[in-house]
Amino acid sequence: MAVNPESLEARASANAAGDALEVVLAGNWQITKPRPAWPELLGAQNPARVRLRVDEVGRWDTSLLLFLFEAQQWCRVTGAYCDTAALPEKIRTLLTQLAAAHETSVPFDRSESFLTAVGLATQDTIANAREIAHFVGECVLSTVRLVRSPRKFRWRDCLEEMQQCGAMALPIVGLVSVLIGVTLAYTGAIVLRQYGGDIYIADLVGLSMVREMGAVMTAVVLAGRTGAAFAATLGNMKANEEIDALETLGIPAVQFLVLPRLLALGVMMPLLALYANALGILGGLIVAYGLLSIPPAAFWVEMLTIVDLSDITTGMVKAVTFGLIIGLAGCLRGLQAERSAAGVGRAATSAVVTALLLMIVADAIFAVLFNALGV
């Protein structure tokens, strides 16, 4: 029996229902042929709801994926409603893949509800929450064997990650705290002139530095420093397969890998917690004797009556909490990265992202439970 060429052929056809509009496409989309053009399909009809099928479609190649996603722009810019649920996973998965790699300048993907928008992003913050959940866990059994076997840790990758977080980030570190301190003081100069009491400008730069402003800001430098660096050369290990190397050879990349950088980072942020309080106090002394014509010792003095041991442990609490939340966001993002230079580039600003937000949530946190605590 002859099969005759016209059903060979790719072709569409759109049925209207109400202001919905059900496309159907059928025979052989191959891009050496002819195939139909979207405009051309649509007409002068402006649907609210278009609905695409394949069922009847034989042998495809991208000429079929080109118009399903000239079908979704049109969509996507119209405010359209694209119901692509009736397509098969994987010509999902291209057409997502595809949509990807052609970004518009669209600011706002207007074809999904509100209520689908909410559902999708949802979805997606369990996802990610349950991803972060099992990282933390798989980094927590990391640790509990290196309490256990301690010879089998890789020391001398911990050193060098002290070095690289630690050592030279000093500078960096130095210069933010002390132009913090300088900030304090002479925003609180202003307020305290006015009523005599500039000997106090010590307690605000003392306390302000000890409790809050050290630990966040070196937290904030060394998310941007080291977070995105995690980020970046874990991300660039996985694009070239060197993860999925280790993990061939029964070496599991969390104690590895991650485990020395969490460990370089919980040690070495408190003690760069206790350098910025030095500079930032420094600087506000510096403030207070050429502005206010305070004797150093006097500042020193007055400060010691307000500082104490507590308010230092609690910004050594919040240093070493901030420097494991860098570590875990910075080594998170950098294993789920993408296998591509764009993949390592948004893993490496993810990762300063979710450093920063965790940070912020675990400030507010703590300052909560040292009230309630009355510490």
Second form
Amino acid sequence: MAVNPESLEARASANAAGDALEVVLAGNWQITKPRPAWPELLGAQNPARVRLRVDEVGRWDTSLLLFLFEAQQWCRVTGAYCDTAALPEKIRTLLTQLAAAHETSVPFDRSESFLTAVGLATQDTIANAREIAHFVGECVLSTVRLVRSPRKFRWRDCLEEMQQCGAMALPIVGLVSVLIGVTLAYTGAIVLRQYGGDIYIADLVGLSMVREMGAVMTAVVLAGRTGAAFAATLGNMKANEEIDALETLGIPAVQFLVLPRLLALGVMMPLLALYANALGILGGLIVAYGLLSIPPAAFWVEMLTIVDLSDITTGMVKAVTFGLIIGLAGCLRGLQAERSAAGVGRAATSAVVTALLLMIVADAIFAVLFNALGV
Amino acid sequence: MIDPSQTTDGPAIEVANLDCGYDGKVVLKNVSFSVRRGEIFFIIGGSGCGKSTLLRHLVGLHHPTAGTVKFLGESFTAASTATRRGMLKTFGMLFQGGALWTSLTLRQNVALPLEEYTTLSFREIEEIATLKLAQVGLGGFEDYFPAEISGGMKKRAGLARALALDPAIVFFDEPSAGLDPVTSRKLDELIVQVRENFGTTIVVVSHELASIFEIADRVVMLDRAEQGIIAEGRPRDLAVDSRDPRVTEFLRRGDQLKET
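Let's see the other form, the form predicted in complex with its partner chain, since the form predicted alone is already up.
Every component of the complex follows; first up is the chain already shown.
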């Protein structure tokens, strides 16, 4: 019966003759299949001379070289003479290349000392702060230029972005807001019921939503939805040299790409926050009615005793600021993205993190400021 | 074909002692050359020698650490922001992948520079954009988006956009990259046609030997180890006469390819 040459396993035999050992290799040596191990072949023998030879080797690849190299290395360590003269010239050349690769493949030490790491991090922070300041300044200058010649503003792009970040975000913002209203009402009910102050659920939900939660939750949703999308879009445009194409035409990327997006978010954020306020209050009202049997009219009247226009204005000021922060962070990170798929991914992540961080900082500043102003 | 030696005006581009690099790395040092008006000039060299880096410094995408670049006798590197913006109108650029704005149709892509720099009516701009697209063989594709056309068509659309303002100089970054030989040859013919029709000065970054021997009037060859220019002249002269083995090895292979 004919033997299928493909089925022949890699084989190695060792024949001792005095202090010499002749190693003969045969069969198919493939990297994806098992190969004989040098220590097992050697056993307890300790030859002074090893002669390597191939005989009836079918298909072979790096697997054969690895075995021969292992033998060579053993000879080097033990001081035995390794005779490769019987090997074909091609294999000997590859073996030399493998030895060279082994010598140069020492892992590069990329670790840094603590001081170096601190220094580099400080440099990065300063450079980052400078870039943010430069970018904001460029946005302001471009805005001034566009106010002088509004014809050059990309109104169509702006309207498309408004639809994307505004109208298309209504379902998710609505759902999140209702649930926030429900959560606030439930949480408030735990405490207020004990003191018979059920009706003040309306004040709690109304004030929290209008002054704080409406704007904050909308901003959180938009940071993840729109800020990341801005960064990914601009990062991808940078990778495709579309931004370079704008620069070579003398069209500032900030004017062409950033301002329409900023305006879109600046306009849509307060509108979405108002919508979030309404749905959050609705969520609270449903819980108040269902759980505490407070009639909707009583809820509404009670809420109006504490929520006034200044509270709504406060929320709107926050919403506009958060919108601009999300837009700036998304566009900045997009324009800073590295020209690769991984760079675009990192830009999107960074945009969300930057937006959320700056948003919380701004919210804290607002809290102090409004308290000082007595608003 | 225009004989560059017949042009009597000053050079279209003068580069003097230019140092190029980015992120603190020096890629090219002390690069000097000039490009005559109406010339098809190639910047050639092996991969990683700094061809595209030099091009990005020429068009202002990177700022050189030293040296000057002059377009039509006026310094680009020393120009104020406003002057630079004005000078950008004098040249167009075709990027390696076309770099078309993906959210705009081909017509809108070509129309954008016209909207930005002219006071032409909407209708006139539309007509010019259609004409430019027809000149590069993309008539009928005006309302296609970049994602809906092939790589070769993207490059031609990119060329139509680069030609939108009828620039005096057009830069090409690896125009043959990613194209089959037939499409690549057609693009070469288009480049020659642009020069013949409008007397445009053409600067091409490429290592495509077939294109170099076919359409280049003159070349400069960059070398990675040298960090600068190692040869300048007509490609065929360099292939035959150069004593630098790096130059002959690079160019003679192209000559052999052409003969086979």
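Remember, it's a predicted structure, so these values are computed and weren't measured experimentally. Definition used throughout: the rigid core is the maximal C-alpha set that superposes within 1.5 Å between two forms. Positions refer to the first chain, counted from 1.
Asks: Classify Arg53 as shifted (yes) or not shifted (no) between the two forms, where shifted means its C-alpha moves by 2 Å or more with the rigid core superposed.
Replies: Shift at Arg53: 2 Å or more after core fit.
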